[in-house]
Amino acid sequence: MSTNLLIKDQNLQLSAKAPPPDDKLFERIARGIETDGYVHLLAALPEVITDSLLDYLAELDGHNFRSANTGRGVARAHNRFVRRDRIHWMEETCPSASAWFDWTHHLKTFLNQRLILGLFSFECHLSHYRPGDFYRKHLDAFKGESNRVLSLVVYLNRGWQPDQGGELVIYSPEDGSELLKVTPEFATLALFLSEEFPHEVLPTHRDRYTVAGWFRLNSSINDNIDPPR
């Protein structure tokens, strides 16, 4: 095969494996941000993106996972009292991972045409919540002191059960009470503002795999990169 033709090989396979932008579900997104600060919409995630996902996470073994932490930086530490889950920051390099990288850059491109929200980058780890696993009521950013903007959850779990727990609880920022229950089926998303909802993990019954992602402003200064890991 020429080299020409093996380019136009490459390409077309590369090509199949990202979809064209989905406005209509992007336009989902940005009307439940836009009326509610969070949406949730089952099974919605494209199947080429969920497949993608699927063989990044085959890709990795037990050893590529890290205990979480809370915080950032200087501020960061270890507390198996507030969350137990397991990740694995997720790198745009990765060829299994170019379908989702590309979907969210199109998806950030939309929000901020649509919603003028000035997000400026991704970043995003696979979560590994083992049987009793949990993370307590959070915030994912601080009111003027974070750049986490917008929060993005997406479920890698088939035939998720309802006694199996696992759930997304996101609460009201007024008076805590419960707004929504999010059971972590598979291609399920959910997106919410990270500075505005309180939000937990309940304890899950079985292993339950997720991304959780961050839509970000851009803070680098000089030679301090943002975001810190």
Ligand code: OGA
Contents of the next structure:
Amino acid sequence: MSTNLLIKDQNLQLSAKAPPPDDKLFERIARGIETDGYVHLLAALPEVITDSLLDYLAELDGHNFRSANTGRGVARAHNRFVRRDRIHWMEETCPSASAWFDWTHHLKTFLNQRLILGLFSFECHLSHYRPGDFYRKHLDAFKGESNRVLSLVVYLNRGWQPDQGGELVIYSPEDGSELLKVTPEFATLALFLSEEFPHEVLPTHRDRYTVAGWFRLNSSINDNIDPPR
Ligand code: OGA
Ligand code: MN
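Please could you give me the other form, the form predicted together with the named molecule, since above is the form predicted alone?
Below is the whole assembly, all chains and molecules, this chain first.
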């Protein structure tokens, strides 16, 4: 009798400690950020998440994307020089995106526990790069000017060929050398510290769809509690 009870107790303990399905992936992400500040994982995003993003994209049906290079006159010309993609800021309330936003919430909680990053919120946009579009070398955040801590990019393009361009190139913060070239193939993930790593999107030769997102702190910068996008 007492042996039976003991076995039962052990089982209870085991099942309570069983990791949720994504923990292995989250751990690979955490380890990459911890050791290098960036990480790149091929065919990594679970199908339920890519499905959720594809549903959202299909519902947009090409509408609701707007030029990412806003402004007028010289400012607009400058912005067009920097980037050509068209974007749509994703709405967390949209039902088709709920699996995606749930996943990013879980990742945020995991990274906060594992790396003590203090991530508070997440924002993201879909991007559409048409043939010829690019995003020149840039940083996603400047120290002391933004709450963006960690950048996350997800790729939604099946069967990307080596001659189709559109790679994300990540550069060393120290000497500017090329660290990594990411092919924008379906379900690939790239994450990097937003203030550290200059990166660019090389001109693409076919339509290129991505989700780019940022985990943010909740601190006040220059008296702005939550700086606008
Ligand atoms: C961005 C960005 C990278 C990519 O939107 O800021 O750098 O590969 N995107 O689309
Ligand atoms: Mn960027």
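Quick caveat, the model's predicted, so the values are computed rather than measured. We call the rigid core whatever largest set of C-alpha positions still superposes within 1.5 Å between the two forms. Residue numbers count along the first chain shown, from 1.
The rigid-core alignment places the CA of residue 174 less than 2 Å apart between these two forms.
Once the cores line up, the CA of residue 163 ends up less than 2 angstroms apart between these two forms.
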